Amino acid sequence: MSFKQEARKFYPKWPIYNEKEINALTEVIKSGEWWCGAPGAHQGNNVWAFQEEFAQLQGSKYCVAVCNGTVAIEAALMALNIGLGDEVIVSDYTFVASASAVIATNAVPIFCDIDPNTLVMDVNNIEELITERTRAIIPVHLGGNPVNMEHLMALASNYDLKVVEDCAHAHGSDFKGKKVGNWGDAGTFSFQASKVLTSGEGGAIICNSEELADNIYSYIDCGRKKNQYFYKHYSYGTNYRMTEYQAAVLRAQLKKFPDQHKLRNENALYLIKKLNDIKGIKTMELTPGTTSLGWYVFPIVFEPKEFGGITKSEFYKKLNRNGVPTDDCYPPLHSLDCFKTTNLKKGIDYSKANWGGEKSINRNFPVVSDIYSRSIEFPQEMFLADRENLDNVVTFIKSLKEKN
């Protein structure tokens, strides 16, 4: 067992499951209906039921379930007619999927720096990135913390841009009385193994337009139309359908989610207060107007000089080796080899992007480059533990400071 795995033994093991998940899977296997079928001819019922239940959780009219969160972004973009040569503005601080999904549509991601306090897309930087080729924006709600969607939607309206919210971290997050995913044209979610709602893999797209929901469904089900002949394909599409196995597990996980969500928020707010009292430690600030977060990850930023010049790598190792489960944050997109070397889709012109070659140097993305160099994050299952374990985290970080 690695020291990173060892640190997790003091906290709830993720995913959390019981007989409900086991029974749900057993029922699917015994039913012999292992896939969802079609809207007008259900082979199984879990996918269709989950779509309704998740839409209700997120306060949206429509939900289309898919096989993972990456293709959820791709499907939403394709249904919004984003494609060859279009530019899509994406936060620079996110998992590669937020941008690789744009690449999959033959469009070009344009990277936006972040706010140094909230750690999400700085909406004040968006306007300078808009060109005659810009067609969409993907705000990423990192750690469940909403981007300022009120400001962003005003810009999108002024420039006639589509908005696909990347809510992979933000199940249950609220911004100004509205669940994230409902501000833009569509919101995309991931149910990957570490997410706060999980089936190992899986994803979903929510929206409030019936026409868009139908277009998304058509794309993820081979170009079919709802309730039409099964072997009639009306447009280009592919197969990104969710399985009955995934949906059965998710329906059981949904029942656990409200209590877990409440506990994560209570414990995160408790830890925020404790950690921010330590000079040299700063937690992610909630975007003003936020009432609850998904808290998929909990980023903290440290000042090396307050800890005797400790490096990020040393800080990370010391935490894990002393029972504090810690992960690295996402490397900024501009720094990834695939973008620095433009090792992407053949035949697509990436020359006008704000990354690649010398354009990918850190000084062109100063805030995210600085934040990444001195930040780490805690996993979401930490916040399902009791307060004593959270106090131990604070105590150990204080001891690191005292030793230096």
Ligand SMILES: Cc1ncc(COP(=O)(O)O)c(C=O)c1O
Contents of the next structure:
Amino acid sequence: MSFKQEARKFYPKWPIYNEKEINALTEVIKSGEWWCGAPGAHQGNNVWAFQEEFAQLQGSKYCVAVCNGTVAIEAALMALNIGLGDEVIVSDYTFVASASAVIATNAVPIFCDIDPNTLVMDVNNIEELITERTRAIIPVHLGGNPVNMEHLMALASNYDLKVVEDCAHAHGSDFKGKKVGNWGDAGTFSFQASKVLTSGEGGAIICNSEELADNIYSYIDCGRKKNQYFYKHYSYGTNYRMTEYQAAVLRAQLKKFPDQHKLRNENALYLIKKLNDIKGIKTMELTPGTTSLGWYVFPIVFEPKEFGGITKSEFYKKLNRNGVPTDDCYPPLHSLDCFKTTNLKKGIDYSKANWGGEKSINRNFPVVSDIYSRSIEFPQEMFLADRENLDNVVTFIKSLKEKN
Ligand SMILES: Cc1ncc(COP(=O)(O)O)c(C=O)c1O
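For comparison with the form predicted alone, provide the form predicted in complex with the named molecule.
Zooming out: every chain and molecule, the one shown earlier first.
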């Protein structure tokens, strides 16, 4: 997503920072402790402190911090022993990372169409995608909106499948009173620059099993174990460690999060009501059972005929030109060039996937294809604007009807 900073008139720039982030970074630099490894070998303390603080925020027992949200998914899958020949069901409406992380483990992603109202994976479509090779499901809580985890976990339990929740958009979201990321085996987060908690790049995995947390940790720290000799590598692992710089900035951002989260939720409810009063606009519906959302990207779906037949690129470009940063939504995974070919990785058989070549046609993914053709998205910082500016956004969208 690339919401241009200079275009914005109606809502604040992102990221928001002050001397707290600057001082935290300066302290790390001056300390000379710039990295953080396992206890027993490590230098700095910010990463381990952040892991505890983030676990507390998300209501989980364990958290492992990593360098970005893509490898967070990969690490969770690897620690759950997903790999060669396994199929993993993923929402078709998400950022490429939800599926590229599956490819990284040598498993095969299988794309699941979405619910036209909530815009997240339609849990009623999952069962027909399950084969004897299916090993895991990755529900993506798009825009913070939770997938119906009650339904999904019942299916996972029936078919003995692992569940890795992609919570890259869902910091602070809950479903039926439980924070997302705690329903499945693990939940993964991103702290990339546009996210509601950010250090430019960064990621984390939360879970509630000590054994799984240890396995994830080992994978992201070169196969090491905590409190063991530095040059002992017990299992296959790689280096996806978070730096002390990232953790120091995140700890400062974390302190701002509760107030921002509250404001986003209040403003979102205010704006949704006003936008849905405009004929031809429909906002993402909250999954029933949700009380609080992370509110990351905020998709709206429009009826072109109500706006004089406007195309979606005309729609969001007009908004951009008038100081309301908006962007295209994620192109569905099945439509991406990389998933039109079955030669992604040497030696891996993708021929049984529900994408690739002729299979990657929109007709095979009807709901997401229609929604994508008519949806645009707003960035999360829109919900940090004051009410007057939120009203201005609504007025501007209404004015597009008159001009077309
Ligand atoms: C749904 C989703 N999953 C995973 C990621 C990957 O996160 P990162 O960019 O930190 O690697 C993103 C990034 O935007 C995302 O939107």
